[in-house]
Amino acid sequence: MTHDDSATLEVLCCCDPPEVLDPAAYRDAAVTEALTEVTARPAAQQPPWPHPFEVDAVEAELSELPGLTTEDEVDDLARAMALVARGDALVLQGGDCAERFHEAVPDLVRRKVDYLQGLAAMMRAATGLPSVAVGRLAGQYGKPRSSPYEPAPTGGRMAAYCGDGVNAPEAEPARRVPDPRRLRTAYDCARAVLREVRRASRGKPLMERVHVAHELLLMPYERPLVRAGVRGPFSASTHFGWIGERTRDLGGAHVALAAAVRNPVGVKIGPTAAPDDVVALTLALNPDGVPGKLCLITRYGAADVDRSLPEVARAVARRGAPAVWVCDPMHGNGIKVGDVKTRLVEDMLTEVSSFVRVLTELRLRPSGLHLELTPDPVTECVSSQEAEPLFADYRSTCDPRLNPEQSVAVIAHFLDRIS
């Protein structure tokens, strides 16, 4: 066990009861028909778990522990959302790329809750609608790779990093290998978050607390904290959950998921996928064209999205259900300096133009933003006007996210557009 995962442990012990308990979270016929759907379907970007029985185990422990969220505060975002839909709200995502299990300490959690409300608050601010803050918080435990594997520094090869929920970020092929409890630290860490989330939005309005948002990937961690609710199965495993561009397979287990579920829901939309594709996506995602049930998120890249959203956005407003329109300026602009993963802030300031651009002059709405972001002043993305990029101060662990400098720029950039 290394330092940072005993630090972990200790302060999980050391946690008070977690605020809501739900004894009663049980299987009922909805669910268990939903997740029998779920599990049938083929599971795109899971882990080379080496042993599946103990991921069975583990899956099996999961379901019968308390759901990390309530029905009630899913059902307080899906009235945010709807608020969204209509126009009379702005929503801002943002956080990490990867969720830390050291990082589940209360300081850090609320230097983060903060943060977003501070941008959240900076959206309203100008422009004069209640805004909407959803944290990659409290789950963003799994990472969706290009390749499951990676060279190791001695030769051969190793496990991809896929996110602090499966393995550990150290290029050390024995700290790689998949390890299915890390699926029940995660359920901790995520409790020790959603804690600290709920102290600090204890008292306050509705459009003024943060929600919490992770990708739904891993199936071992999501199957089990599906639960059954008053008006019908829900994820107890977050507020809100996205589908990622390498796991929005119309047939495969993550839409089935994220359709048996009535959470509020995203889906990451690409240069790859047809405008077809997407039309069936929001009908199987947002079938009753519930106002906010339905996110998408368009990570084109600058170079692509001229391109590519006119024809989606249009065939989704003839033929689709209802969806919020949200843009992803990141996922699509990564480049490398040297061995560095990093992205232009200009990019990302382009891509936001033709977002709001092209929704606006298709008479849709350009509702917000998903940003990866942190309040610390790291190096990680940078700008093309540097002669020679230093990363000085590069934490993250996957993929680079904006500072607060460049969180406000991207955001103001927005901002200046839709007004």
Ligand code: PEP
The other form holds:
Amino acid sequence: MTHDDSATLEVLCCCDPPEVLDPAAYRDAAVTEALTEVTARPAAQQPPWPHPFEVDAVEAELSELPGLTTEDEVDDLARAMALVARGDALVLQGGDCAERFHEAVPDLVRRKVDYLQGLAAMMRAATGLPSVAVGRLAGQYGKPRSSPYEPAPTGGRMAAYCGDGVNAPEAEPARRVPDPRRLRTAYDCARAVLREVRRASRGKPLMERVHVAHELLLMPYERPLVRAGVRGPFSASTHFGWIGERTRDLGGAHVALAAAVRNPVGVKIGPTAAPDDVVALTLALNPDGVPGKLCLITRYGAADVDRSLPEVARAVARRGAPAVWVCDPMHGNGIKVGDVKTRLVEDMLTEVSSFVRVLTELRLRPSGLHLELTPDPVTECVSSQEAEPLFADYRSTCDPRLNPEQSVAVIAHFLDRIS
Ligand code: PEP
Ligand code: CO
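Instead of the form predicted on its own shown above, give the structure for the form predicted together with phosphoenolpyruvate, please.
What follows is the whole complex; the chain from before opens it.
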């Protein structure tokens, strides 16, 4: 090499783009690419925000705030869920149907966390297996609705309550107008809840911690909280996120969002999910076949499990990606008594029995429960033994929850069936 050649080389080195991309730039590009795909797809169940530019401003604001969860926490849950997938642990997902902003205070959060940990301990005591406790906590502020409007008390119609992250539950048309500033409040409340969840888990071994989860529903909240991790994009809005029964369209934005993040995710499966659709969902949401990455949360309703689950479970076992099977015996069993939304505990027990039986017959593993529950002694769900339920203590602004006695009955029933 002559002196001149080396000079030429030096010049080339300075001007050529580096061969290896800066990892940080690459990871940001991965997030951008994922979000481009999410944004390009139709998103079902988004509230009728009155002024879209206000929502865009909140989304931009959230994108500049710190993520709520960390990649390490998300990966810790992934490790715990891998144990569930292997049959070395069970999973208990539970909490309010809709969290309330004013409940994001330390004492109330601590009560919920301790309660969930107590139920997980009960599962461990009965089976010898640890239970991964996942609270519907720190972000369960958006609700999908069967009907976007409902009759207003003064005549005409008003928007349905879509969770505290969107509007207020009071039956007044003005309070029901979706307000995007509530998305920012949702972030602040989720942060306060997480602080308490972490405090309760501090110093505890992985299998004794409580993790948080919510439905990945509201795009202007979820998109800006997708963050670049060292190991790939993750949702910093939660540890575990699920896709609801109404938003699990394979070509929709919610599936793209859940597919883009490394968090463990779930998808609710109800009676209208065809076997091929569920197989396709497992492949989209767990393309690398990672054990514990994906939960299929079945919510058929007591009458439908035996008819619908066998074919779906068989198809997933044969052609799908690995999935952890979780039973939500709540959402397929809603009934009305007068004007009150409730659920019969007996229907839930029937659904749990059928879930365990169908999966066991197919040599698949019933791995846990997804419940709406509260430590408070509410009277929201009822027993068919009650001649005329009074609903004397009905506090939920959305779906009826199990009180402690009812929760223990449903969990004990599950444990009895799997043993
Ligand atoms: C929920 O979990 O509160 C819910 C709305 O569930 P699903 O999507 O199964 O109806
Ligand atoms: Co609910």
